[in-house]
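A lone chain, given as structure tokens: the form predicted alone.
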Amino acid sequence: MTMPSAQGGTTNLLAFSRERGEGKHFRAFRVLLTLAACVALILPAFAQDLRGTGDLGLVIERAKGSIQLLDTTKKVALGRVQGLGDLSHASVVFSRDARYAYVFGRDGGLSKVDLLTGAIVKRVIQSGNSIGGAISQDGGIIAAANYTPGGVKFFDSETLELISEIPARSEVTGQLSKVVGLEEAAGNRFTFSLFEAGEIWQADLSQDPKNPKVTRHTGIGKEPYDALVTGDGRWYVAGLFGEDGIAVLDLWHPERGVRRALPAYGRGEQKLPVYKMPHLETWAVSGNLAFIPGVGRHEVVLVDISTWQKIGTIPVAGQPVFVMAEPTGRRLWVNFAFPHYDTVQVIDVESREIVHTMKPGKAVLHMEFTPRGEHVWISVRDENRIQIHDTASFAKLGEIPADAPSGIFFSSRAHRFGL
């Protein structure tokens, strides 16, 4: 007897089964085929074919508590995942294999999303008010920063089971503080700031994740509101809301303590109202220079990171919110707070001049580069779309409808510090 050919499909397969035996065996086989067909119909179309995850990503649809999954090669949306809670200030990190996205919601929700199936693997409400999180160097620990009640919780990245937590209670003030600027560091360590207490803490989970070792740096400045870790994992920098300046911790030599820098940078000398505080996580670093948004000023500030001294400024169209470097480091892309929030400007790092200005639409909230930087994706909230541009020619390559889009996050972040 010959086996059925591939062209025969299901009909030949059923015929073959009848030859082998009728009755209950055939009926059982038919049930299995039916179940298999149902599963194939239930799975999202984009999950049926084998594929990698390196060119996937997502965009936050903040008003609806949903995300859209994105394919950056085909420049299309793959599907929508709903039921993610309050995403008014959402952030995302990715698993080591870049398959899973961990979404931190403002309502304290922590959701693990499968980029290949478009399904929520697990969701926990881990606090009353959360402001973001990070993933450990080895990918095994998810850390969530909380405003309410104030502290950091650590979860197993596979199961989202709670491993341990650190209440952010200052030994100086005796009070709990909001946690901001939570960033991962080498060796399964995390660094974060306490807003009310004016402190920077380091949590070492490398030896015993159930009992983190905490190092506290006090008196670092008034009201740290956000922070970053440079791409090489060396410098932790906290911006100060309550006074001028920044606080800098060398993660190679934390025993040297926190030093203050840029005493003229911040709110104290501003001549303009601050419509939106800049996000420090998008300070651009190129070579030994950092390019940072001027708070309340129409300028990008240049800082030498070997000394953390200001060495110049670049005038721009408005108050910058994000200053983002292309992966090559050659150009910077800048967006702005209201009323210039319809504008994006591109700065050439070598000449320090603006080489292009575009107006994608009202409320440009975020930009994200493809892994090697050939394209930039721009969320335009009030126009309900994402725009895709070529970074060499600035030509518009396409757009994707989205419901009040804000943050765009690509899976290439899985392999970079501070993102």
Contents of the next structure:
2 protein chains.
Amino acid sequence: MTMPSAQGGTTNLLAFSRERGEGKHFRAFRVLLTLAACVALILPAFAQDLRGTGDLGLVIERAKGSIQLLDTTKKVALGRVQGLGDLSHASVVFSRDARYAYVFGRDGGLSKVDLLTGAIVKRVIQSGNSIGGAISQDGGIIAAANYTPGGVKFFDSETLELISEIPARSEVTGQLSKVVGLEEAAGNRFTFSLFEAGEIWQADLSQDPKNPKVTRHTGIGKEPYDALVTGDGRWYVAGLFGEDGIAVLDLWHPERGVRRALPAYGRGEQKLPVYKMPHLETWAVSGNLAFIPGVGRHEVVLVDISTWQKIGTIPVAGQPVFVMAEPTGRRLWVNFAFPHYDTVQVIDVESREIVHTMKPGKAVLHMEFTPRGEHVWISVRDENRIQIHDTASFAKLGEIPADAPSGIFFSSRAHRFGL
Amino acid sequence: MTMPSAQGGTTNLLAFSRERGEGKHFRAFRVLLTLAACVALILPAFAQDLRGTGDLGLVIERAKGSIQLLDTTKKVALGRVQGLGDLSHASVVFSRDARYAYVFGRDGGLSKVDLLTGAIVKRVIQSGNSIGGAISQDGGIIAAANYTPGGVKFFDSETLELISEIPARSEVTGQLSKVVGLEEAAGNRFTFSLFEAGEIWQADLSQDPKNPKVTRHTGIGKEPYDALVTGDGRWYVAGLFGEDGIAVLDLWHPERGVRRALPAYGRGEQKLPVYKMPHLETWAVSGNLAFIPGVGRHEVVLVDISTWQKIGTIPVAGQPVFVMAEPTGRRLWVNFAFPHYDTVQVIDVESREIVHTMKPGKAVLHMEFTPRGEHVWISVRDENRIQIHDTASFAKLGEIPADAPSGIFFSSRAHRFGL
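With the form predicted alone in hand, show me what the form predicted together with a further copy of the same chain looks like.
Let's see the whole complex now, leading with the same chain.
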């Protein structure tokens, strides 16, 4: 049973009840009660009470175009929000008050979802094809990276009204490029990469958001396909699809330009079969070390970020997709591309040894740590569930049904850079 | 005009109105309106609407025994909560949902304050004299460090019911010690120091919170007076009042025991006049470097935390009290003891140069960065105000009246270690 909410979102109350394991009759009664409450208050079921928003989150249900809202304290789903369009490769950022999630859909849809009420407060179709977005340091500006037409659009985070846009037309080739790897930087600046043109651009919205000041770095390498900013906001790193190596920009010193590093990092001359290009946004950084997924290889690569030199590798069970550091930086959790996508391995940073291997189920797509790292939430797509594990004992603490879950995003991301 | 709230807290509505700069008549009308609302809903004025809690905070008004709730998005005070007892040297931790603040008073009072309603949900007098506290990694346990009687008490974060306690009786001297430097560690563990006995104890509540497992490190140095845990939860560092040097415990390897470091750090043999022992909880860490206040000296000391060796000093305007890193780690903000307590200096981490000096007013007591570092809030005690500055331009963006403000605490601390 799906019912529209006042603001245009939809809430699947029956699914919500089912997740709470309630009996059939009580469920029917509850649905009726909630229906009545919705009519009375014009708000979905989970909108009634004051509550904190620091322990909320959501999971993407890619096939359905829906999300489920999550409570990391009670370890439950709070309800489902539907009508978000194509959520394949969806990404999410959060408002600075940790109340609203901005969901970027593949179809160019940008939706502002209220984590308290489950309502879609606002939704715009802002392009034909989008790959993700970012939120300014002060929380006032939402930026969306678009494939079609290639460029970046900036929106008021309150109203989702368009503030300005930057078409990604290279001055070298004259063509529009797809924009990838859009990341926020200090001072309401954003950095992004142009896939076809092989450029990295910086947009400065600190003075006049309606007229972004753009700095262009050209010839940075072939086909940048994704990028990351380190947690301190200093290093912008783009991975290259068209050749080996990475492109690195020091955002503390953009005047020094983009430099190339890790010349042997990539698919190599023999073009190893790569089942999935690794995600970059969550490269693990612990002290001065970065731990990055080997491309097409069964290894995690260690890089010293003070020199951007490779200093070692750690052999793992498959081709890594995400290499994620616990918030304490003490251990890394790694998942893998097909055919090893049933496996998660945990690496001790200090000894660089694998301390645990587990098989949560078919198609582990994503992992998210609770803000202080006591638990990890793992989406297991083909088993239609999220698993919650204790990071110290690895014990499974619970699971939540979800429809082919992919990305999990917690609201504490509101307070951190480059996520 | 002060009125009691339903749960025992009090809310100064007039002061709240005054801070909003409203006219006299409107103010009277507003107070009446709010009174009516309070009678109707049995909740203080600011309890009406759903809102996110990621951008909330509070400032301690030490002389009055009150706090003001703060909104970092609108840059306003939301209201005053009174009846919190002796708030000299008060400290605060936040619930994992970022809704509740736990305020530790010097008089042994522990108050749970609802940031949404301003109500004191629960208040216990848990000792005769307390110096601060911590919250477990999973948010379930509040720990209070007590001078009288010396020891640590653990409370359920939901109910504030006592779970267990550890009297700080040294097995070497047989006497109770004052407990200082209580910090949480991963896995629902806590670490703290015994002032008179010169010991560091670890309490493990991960298995059975009613029976904490205690590990004692003896002979760690004379009179530890404060301590910190680095942001990654790894290093516990105690400052020594009775001799020079610091005591360092690697919480990843407690079996290696406490070691001494920085033998020349402290008051020295000539016993320099020390106007105020520097606070430790906020030692700035950027990469592998820690920046710590020189004791009795006009300098910031640089320490390599991979070796715990001093590697340099930066001359500053006075005896530093707080040396705090912006969330990006790029710059340090330093305030000073009397007679330089009107000054704040900003240091660029990379060049180690002072890039800005400002004089916000008499008695700068504390500074707090917004979670992603775009602004800093500064409490200027003798001017009875908080000043809000842009961290990039240093420009003053606003000020908020406050009665002799001291510590400022934002709810995003809920998600970080060792604060």
